[in-house]
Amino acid sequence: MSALPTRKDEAWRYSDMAAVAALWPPQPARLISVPAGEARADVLRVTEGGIHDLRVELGAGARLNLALLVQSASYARVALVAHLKAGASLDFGGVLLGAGAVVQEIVTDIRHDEPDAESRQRVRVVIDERAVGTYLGRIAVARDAQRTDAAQSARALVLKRTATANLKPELEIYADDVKCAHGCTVGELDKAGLFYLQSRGVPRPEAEALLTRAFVADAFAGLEDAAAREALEAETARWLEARA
């Protein structure tokens, strides 16, 4: 059995360690394997808490479109480790919704092992009351993984200032012919957007809901299955309506 982690480990720095101890050891990692040249889409929902380890293996030229929704009343952590072979493509969209005093985390480690692979990550965190939402994202590019194209976007929306958002992007690049980018922001609803909608007769609660739904929906923009995307957006809308 692996040793119980501590906050000295950067990947567990913001975790609820009492909850981690109660859940340790976690269940074996779930594997998503896409053979060379094939394509797959998957949607994962975490609604009951727990520690969830996910391992992705993409063969040469394989494509995976992966969407994740974390919305739990108890501690929840999803850790994704992905290995990309030559020419593989990963599109990952993650949404974390937290209220009350819950602690939730999304941790990604995307490893470009071979040349010409592409990865896209869009993570949106919405937290209310005294919740803590964390995203730790790492992109690792091996020395031989030339012509890697990787992008990571993380944004957090804090509905009340008593909530806490932690965003930490990380690039580890050993190849010299790559295109890699990351960005993260933490903030409240766009005041200019609120003013624009209200000036056109939209009541403030509706304006806030519209802006928040648009903020969350951005994470699922890469999901090609329209029905699956609409179902996820409807789930987030119900959560947001409960906060109004």
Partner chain sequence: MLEITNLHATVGEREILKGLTLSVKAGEVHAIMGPNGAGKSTLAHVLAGREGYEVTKGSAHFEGRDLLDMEPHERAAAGLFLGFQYPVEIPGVSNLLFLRTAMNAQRKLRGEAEISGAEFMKKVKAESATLGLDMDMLKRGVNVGFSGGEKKRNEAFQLGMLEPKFALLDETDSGLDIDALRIVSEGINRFRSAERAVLLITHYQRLLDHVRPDVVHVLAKGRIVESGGPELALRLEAQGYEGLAA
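The form predicted in complex with its partner chain, contrasted with the form predicted alone above:
Just the single chain follows, nothing else.
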């Protein structure tokens, strides 16, 4: 059993340590394994607090489309470690919705162990009130993982300035022929867009919800299953309605 982490561990820097101590030790990681050449899609919804460890293993040429929605009332951490073999492809869309004083985290560690694999990550963090939303995204490219194509986009939307967003990319690249695009932005709702909507007759809370839904929808854009995508979007809409 591993020892209780502390704030000194980079991966737990923003965690709610009291909650972590109460939850320790976590359940063993849930395994999502896609055999060589196969394709899978998975949707995970985390509505309960807790430490959720996921281990993803993609065989040569395997494809995984993974969507994650975190919206818990108490401390939640979803930590995903993915190993990609040659030519594998991972598409990950993660959304974190936080209100009240909740601390929520998505931690990804994408390991390009072999050449020619591709990873796409889009993480959208929406936080309100005094919530803390954290995304730690590590991408590790092994020495012989040439022609790796990794993209990571993380954006946080701060609905109230009392909320806190932490977005931290971490790249560890040991191969030389690698494409690795990443971007992090923290912002608020666009005032001009809100006024444009209001001037056309949409009340302020509805205008905010509409812009927030659009912000979140980005993350699920990679989901090929339209019904699953719509279900996640509807879930987001319900969350927004509840806070309006």
